[in-house]
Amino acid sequence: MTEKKNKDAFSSNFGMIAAAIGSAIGLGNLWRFPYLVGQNGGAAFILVYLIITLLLCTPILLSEMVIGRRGGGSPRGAYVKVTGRKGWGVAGILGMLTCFMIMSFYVVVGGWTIRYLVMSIAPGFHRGAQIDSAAVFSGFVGSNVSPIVYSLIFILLTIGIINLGVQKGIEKTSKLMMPLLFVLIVLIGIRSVTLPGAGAGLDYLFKPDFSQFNFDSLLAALGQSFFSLSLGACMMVTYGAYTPKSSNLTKNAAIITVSDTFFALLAGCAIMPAVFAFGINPSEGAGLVFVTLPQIFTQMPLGGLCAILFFVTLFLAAISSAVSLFEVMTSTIMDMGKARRKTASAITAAILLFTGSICSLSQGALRGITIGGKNIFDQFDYVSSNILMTLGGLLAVICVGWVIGKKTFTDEITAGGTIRVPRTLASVLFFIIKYVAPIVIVTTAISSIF
């Protein structure tokens, strides 16, 4: 193996797992994947996207933390070293685009998160209390100023983790925050389950009915596992990069998958049951948690206390995120520009607070502003899900199937020939990300245009 010249690591195999274990659980798993559940036919849904996620996205995770461990430094800076070709350094600029991209709306996402877990410490989600939540959401979207304000204060959150650096500020937070996650989303499945009625919600979340599932299904159970795992944007290279080199990268990337695969079933425990104990259309899309939990607080038996759980955990899931997208970007701005990380990450944070505005007034003063039929916010979520990170995906598996090789990618996963992978395991893992992958999602990328 080559030597790792990246001073800026984790400093334990636990610490890197449990950062990207934090960068897969996000906004992906509490907000994007109940409502895809809800619009897909439900169980359908679940077991195809359990098939992709993990037959086909972690072997293509697994290839992006070859890249980075193997490259180290920024996503760029890896791309160049593992393949020798200058020209490569564009893979991981579109990392950082896609970051770019993504975080425009997310830090938007995370600011009704905040403003969301201020209000349920309000006495408007204790039981009994009389709020029209549709309203109350809209209202706050729609204005031109209260959004924005809590996605400045979710962004220097956000960079005050970035500024302690990899271990004192990315790997001591995750550590922190990911046991905490999931005590919270297991507590709040508890009383979800335990309501009257909720035995509906489980059969929709586990009975597989393919008569609601079709093509585009695939595509959004596709999309969401590519989402959910932080595929195509080059976090898992950036984590890779500061990855120890004994670590079994083959072991780390099952653990990861397996992770925010149970986290995300969790979240639907936590949610449809409730969805369904209360007789609300489990289709509702993004405003499921926005609109009607909020809504469902009011009614349950320790709904108030539910509330708080909930929004702590979405929001503790929203920043675990942001800070692997912030860190792509950061280091690449170190890299291209020589710069001190304090100083990257403030340029990145105004680019953010420039585009999470435009963003957030896509839902108010410039509402009026379409693109293809659909608003600044929902074009930016169109472009970095369907196309940014699937062709980011599709460089990483074409780097290491075509480019680097199968002795390189064997000599990366084996750690030198020190950490033992059985070679058949190998085989059919660099079988799936040097044929099948490519050819799925050059082919699922096709059908979703045509």
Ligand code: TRP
Second form
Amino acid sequence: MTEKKNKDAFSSNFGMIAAAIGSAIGLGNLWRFPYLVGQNGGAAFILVYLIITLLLCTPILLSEMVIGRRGGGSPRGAYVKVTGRKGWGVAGILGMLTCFMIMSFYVVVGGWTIRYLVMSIAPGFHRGAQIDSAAVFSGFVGSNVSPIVYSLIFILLTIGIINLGVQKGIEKTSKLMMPLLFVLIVLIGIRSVTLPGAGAGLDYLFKPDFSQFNFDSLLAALGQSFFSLSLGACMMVTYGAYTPKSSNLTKNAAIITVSDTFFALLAGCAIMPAVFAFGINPSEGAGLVFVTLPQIFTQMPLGGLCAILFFVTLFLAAISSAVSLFEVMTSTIMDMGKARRKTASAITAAILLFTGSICSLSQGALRGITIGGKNIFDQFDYVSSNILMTLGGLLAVICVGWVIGKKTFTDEITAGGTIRVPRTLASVLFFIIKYVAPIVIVTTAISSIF
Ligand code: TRP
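Alternative state: the form predicted together with ligand TRP, after the form predicted on its own:
In what comes next, the whole complex appears, and the chain from above leads the way.
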């Protein structure tokens, strides 16, 4: 048992970075970010998003890393160990629950990406075929069996990676997939910005229009930053535990944030110019990548190829994030139930197949069932993104700022004094973690209720 545990570690610092970027870059970047930008005044949103991500969310990411590497083991064990109090284990269990809720709808959308990838490869999807992509999309997601089958395929692929373990599964696939993702999105971006009329899309992305930006946009930017960096769900606590003791956590946190944000911007450049070139309203909402883009692909030169590249990108981004969500649950079950990796992952998969199916059916046969005016799928998204992740982030910063304290924090980010981190930087980071982050999280949470 203990021997097995030792194998649960990344082989190098680069492996850790690749895996964390793999978790961060996901549907959030390609699916959520572009339509939030579209709905909230373009560059104004991007600007605020950048500030929040850099100044607020990077220190929160760092807090999770510190807890994970200092504590080790599963998130629950890590919280108990760093605080010396059993009660704090709740924070780890909450993280697992959050991942479970995110994953329940994530596997459904992951299934959609596989379906669209298959469709884009099949002949007839492009070459000017006038498809009613809105009808295709709603017909597919509203049916009862096929989306669940695709979700199952997505779950099985994820479990395949998880069962190979941390090094051979998570680390190796991330190292392969992440560079590929960047190459793919740049290729699509080049095609998109060279379309006639693409300039309007770039203007839209990079010229701020604060008249479209309001308090809700601010909340959306904060929520998106949390979601995109996989914060507040113990992802980084889990991966922190697998991180080499000599790694420079501050630098890693910065690299992960910058890469994730850069990728989101690239995704914006790949999507918005094409949307504008074809005269489509950019505030389409969640249907943007599954309805609007397929329509564009059918009309644009090289559209068939772009469709395949795009859905490969979407799929790879989705599965590498799903792996991290899955790993949080698996490691917690391994720890709490003293279970082997394969047993724990099988339990995780079985539960997810059930809840994923319910989320999927809530767009079809169970459409009539709503909780607080939202169907089950939207409710899972809402509760996890707006309540649980915020709470998880708050617990992480309180744990580091108020329980672990500055001395231990500094010791961890300097790896016991072996890494040089400028003293002012350490103080500023700790100040943000101890005061700024809790105040911002609590005030936005309270004001979003009213
Ligand atoms: N960050 C991922 C995305 O952008 C989603 C994600 C993966 C996530 N793991 C997470 C979100 C853990 C919160 C917590 O799509």
